[in-house]
Each structure stands twice: as structure tokens, then as C-alpha cells.
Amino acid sequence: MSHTSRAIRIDRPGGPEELKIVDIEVGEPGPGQIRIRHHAVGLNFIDTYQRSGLYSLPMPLQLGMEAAGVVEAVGEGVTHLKVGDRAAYASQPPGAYCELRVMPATCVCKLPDAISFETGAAMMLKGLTTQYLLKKTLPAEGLQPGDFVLFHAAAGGVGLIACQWAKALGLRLIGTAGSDAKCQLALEHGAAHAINYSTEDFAARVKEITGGAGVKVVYDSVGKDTFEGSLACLRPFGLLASFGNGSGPVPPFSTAVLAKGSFYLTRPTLFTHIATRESTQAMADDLFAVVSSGAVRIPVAQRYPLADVQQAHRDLEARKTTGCTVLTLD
């Protein structure tokens, strides 16, 4: 038996415009899958890189790599979910820009019920990303109640959740943004310094913050523009973790550059992370936890329909945006 769905496809890599609301055909799932009805689906950087054409994929494509909804079917082998569940997930393929799919189960973990759609369909892929970073992703002398980490787009949606998770675990982020607006998100979310890198010298600005130390770690999302200053604000022995390239991929480059405090680099992604059945729902665990303790708030700041797609793109690359952006389907 088939059903039919709204979904948003491209069909070659370009700007918003190439965003087409189509009907697709969904069948039931095999082995291990189920269907999912979406009630909200999540709006992240990565699918304007899939968009665009900077990570390539096969064509046509629909977009979206997280999203919250219920469970109407489940496939042979599928024993963590059953009709009728609560879900919520981060996953490839893409696909979540549509009111019903049919999807690999792995990644997808039950939604608890104090959670509502439209927060599990911000914060799966945020913040996993998040507690992937700030658990795993740790310099060689790892993290400490009181250490210094540098976080860039700390008025993003992962890096809200940042803020917050990171003043949870004793940290002293130091976040930059884009506008002193921004900067004073990121500190009502907990961040210790906020600073606004188009009016100030960011690397120049942590030293003085951290007593000419500077810091244990970098996450940088942003790419090529925050490149060499990361670099420039790492204590010896630190790491820079390149985790986005949200104005556009780091240039090649000399390692020599990592010797002045012999730094270590690392290009982590979510998807590595979350490969397996286990260490997904180790991870959700981890987030849903802290989410319904109160202690990390998801901001979802923006709502679109689903038929207003382009227009959500085109704020969320002209950084028009803060926090989470969820497109509703209700």
C-alpha cells in the first residue's frame, strides 16, 4: 500500500529557488525501517551545503537530516520502536523535508513525552552535534570544571545549546557572534565573554580574556573566515576542532602551521559518531536528559510552513536567524 506526501525536492545544486514542493509516493518499510509522520522537521546549515552543491549528492534529493513525528509502521528486525511511538531523529540519508518517509530505524530513538515535536525536531542533530563536541571531541589534556573553550556562531543553533550545556559542565565558554545583538543572546544561554568578531579582533580578545593563556579548544563551524584565528587562540597542546564551513571550506594550508604550540586538528562529524544503534541512543539519552532537566533549553526562534521553505533558507545564509529553525507541518 502506498501514501501520499508532500516532500521538497531539488533536482540540480543552486540557490533557495531550486526548493520544489512535489507529491511523493511513500510504501511500507523493509527490514529495518519504519514510516514516520512528521510533525515538525529541523532546518540546519548542512542542508544549505547539500543545497548548494558544496557537499555532493546524487540528484534529485530531498533535503532535511533531522525531524520529530510518530511511528506508523515498523520493519522485520525493528524492536526499539513500535506503531504509534513518539520519535525523533538526526539521520542520513537525507529526507526530512516531507510529511511521511520511510527511513533506516538505527538513528531514530523514541521521543519522551515531555518533549514536544517541534523541540525533539531542533535538537536531534544540534544537539547531539553538541554533546558529541563538548563530551568527545576533547583536547589531549581533556576538559575541566573551570577551563576556557572558544565557540564560534555561539548564537547558532548548535551554539545556544553550547552556551548552555557547556556552563552545565563548570566550562568557561567564550562565543563569538555576528552582531552585539547575537553576542547578548549568547550570554543570556551562559556563556562567561561574548565576543562580536566584525567589530572586534576575536583571537586578540581571548587572550586578553584568558590572561594571554588561551584556550584548551576551538569549535568552529564557521570555516575559512575563523580559520587562522582559531589557530591563533590555542593554548600548546590544544585542539582545533573544524566541525562547518559556514563561510565556506578551510583552504589548504601547511601543517607547519600546527607546530607553533604543536596543535592538534581534527574534522569530526556527527554521522561517525552516531553510526551505530548503541552509540546513537547512548547520545540522545545524554541530550534528552539534560533537555528535561531544564538544564539546556532548545531556543526554536523560527518557524516556516513547509511550503515556505526557500524563504527559511534564504534567512538562515544571510544569518538572519538565531537558535533553532523548524519547518511545521501541523
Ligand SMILES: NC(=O)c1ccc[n+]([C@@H]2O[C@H](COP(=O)([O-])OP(=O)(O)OC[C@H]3O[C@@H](n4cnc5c(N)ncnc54)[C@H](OP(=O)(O)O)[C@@H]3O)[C@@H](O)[C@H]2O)c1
The other form holds:
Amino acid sequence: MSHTSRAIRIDRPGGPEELKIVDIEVGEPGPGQIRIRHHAVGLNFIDTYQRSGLYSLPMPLQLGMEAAGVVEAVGEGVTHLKVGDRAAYASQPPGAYCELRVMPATCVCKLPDAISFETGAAMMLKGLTTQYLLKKTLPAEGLQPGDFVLFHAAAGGVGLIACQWAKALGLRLIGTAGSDAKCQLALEHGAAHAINYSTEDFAARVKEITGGAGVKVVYDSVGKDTFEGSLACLRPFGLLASFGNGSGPVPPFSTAVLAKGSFYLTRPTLFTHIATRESTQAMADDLFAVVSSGAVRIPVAQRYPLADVQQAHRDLEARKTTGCTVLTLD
Ligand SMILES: NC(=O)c1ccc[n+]([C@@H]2O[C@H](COP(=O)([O-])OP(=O)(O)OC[C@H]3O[C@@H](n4cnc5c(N)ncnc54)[C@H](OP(=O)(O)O)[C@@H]3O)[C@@H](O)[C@H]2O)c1
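Switching conditions: you have the form predicted on its own, so give me the form predicted in complex with the ligand.
After this comes the whole thing, all chains and molecules, with the earlier chain placed first.
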């Protein structure tokens, strides 16, 4: 039997105007798959890379990597989910911008009753990313309470989750953001210090804050505009985790840039970390625990109806959003 769903699709890479609302037919799940009816869908910066063609994918493409809803049908071999379960996911392949979809079950997790669909849709991709950054993307000597870390775009979706989670771990997170109001928001969410990198030399300020020592780790999702400055913030043997391209991809560079302090560099992705059912569930359990305890609150600051997805992309790329953004399906 087939069902109809509204979905957002692009036929070719380009600007937000390429995002088109279409009706799709959704069938039955095959082995290892589920069919899920979404209650809310998460918006992520990676969606803009896939839309623009920075990350090249086959066309036509149904966008979206994050959502929450109810499992409606379960394919052969799926044992961790059953019909009627509340569930949420961050997942490849893209396709979450819709009401109903069939998808691989591996990355889909049962959502605890205490966590709303909206929170689930807003937090899976961004929260699991924060989990692997703060818990698994560490300098050789690890991170101890009291350590300084630098986190760029600290008032964004990943950023405001990271501010809170870092504080819960006892870390002193220095956040950067593009306006004084965003800096204030980062501080309110647990950042120990905030730097407006639109008006201040963030590397100089980090040196000042850390008494000249620098930080053990920089978590850099801004890319092109911050790469050089981020290296200048590291203490010897420090780690640069370059995990995004908010301002554009990091241009080619010589490994000699790491010689200043025997630095380490990694370019991690969530999808390596959630490649198996076991790793996905272990990371999700950690995220569910920190959210259920109240130590991390998922800050949904914008909501757009699915049909207004073009505007949602424009606002995200124009740096007009803070925290998390959700597409609603009413
Ligand atoms: N590798 C991974 O596993 C992984 C997973 C999830 C997310 N990410 C990356 O993490 C970053 C945050 O994702 P998110 O979805 O939570 O987005 P977001 O942080 O809510 O939005 C991106 C932010 O980047 C900052 N930015 C700096 N320069 C920019 C520019 N030239 N144009 C646009 N924005 C700029 C803006 O904050 P300011 O105005 O404060 O500068 C903007 O709000 C993205 O780069 C994303 O690709 C990576």
C-alpha cells in the first residue's frame, strides 16, 4: 500500500529558491527499514551545504537529516523499534524534510517519553555532534574540569548545546559569536567567556583570558574565516577539531602550520561516529540522559512551517538564527 506525503526536494544545486514542495508516494519498509510519520523536523547547516552543492549528492534530492515522530511500519530484521514507538534520528541518507518516509532503522532511536517530538527533532544531529566533540574529540592528555576550550559559533544550534554540556562537564568554554547579543546568549547558556569575533581579534582575547597559555582544544565549525586564528589559540600539543564550513571550506594549507606547537588536527564527522547501531544508541543514551536531567536544555528559537523552508534557509545562512530551528508539519 502506498501513502502520500508532502516533501521538500531540489532538482539541482543552488540557492534557497531551488527548494520545492512536492507530493511523494511512500511505500512499505524493506529489510532493515522503518516507515516513520514525522511530528517535527530539524534544520541544520549541513542542509545548506547539500542544497548549494558544496557537498555534492545525486539529484533530485529530498533534503533533511534530522526528525522525530512515530514508527508506523517496521521491516524485516528490525528489532529495536516497533509500530507505535516514539522515535528520533540524525541520519543519512537525507530525506527528513517530509511528513512520512521510509528509511534505514540503524540510526533511529526510541525517544524517551519525557522528551517532546520538537526537542527530539531539534537535538539529534546537533546533540550527538556535541556528544562526540566534547566526549571523544579530545587532546592526547584528555580534558579535565577547569580546562579551557574554544568553541566558535557558540550561539548557534550546536553552539548553545555545547555551552551547556561543557559547563556540566566542568569545562571553561570560551565561545565566539557574531554579535554582542549572541555573545550574551552564549554566556546565559553556560559559556565562561564570550568573544564577538566580528569586532574583536579572538586569538588575542583567548590569549588574554588564558593568561597567555592558550586552549587545549578549538572546536571550529566556521572554517575559512577562523582556521588561522584558531591555530593561534592552541597551547602546545593542542587539538584543532575543524568540523564545519559556516564561512566556507578551509583553503589548502601546508602541514607546516602545525609545527608552531606540535599541534593535532582532525576533521571529524558525526556520520563516522554513528556508523553502527551500537555506537548510535550509546551516544543517544548519553544525550537523552543529559537532556532528561535538565543539565542541557534544547533551545528551539525558530519555528517555520515546512512550506516556508526557503525562508528558514535564508535566515540560517544570513546568521539571523540562534540556537535550534524546527520545521513544523501542521
Ligand atoms: N562535522 C560534523 O559532524 C558536524 C555536525 C553538525 C554540525 N556541523 C557544523 O557545525 C556548524 C553549526 O551547525 P548548526 O546547524 O548548529 O548551525 P548554526 O551554528 O546554528 O549556524 C551557523 C552559524 O555559523 C556562524 N557563521 C560564521 N560565519 C558565517 C558565515 N559566513 N555565514 C553563515 N554563518 C556563519 C553564524 O553564527 P555567528 O553569527 O555567531 O558567527 C551562524 O549562526 C555548521 O558549520 C555545521 O556544518 C558539523
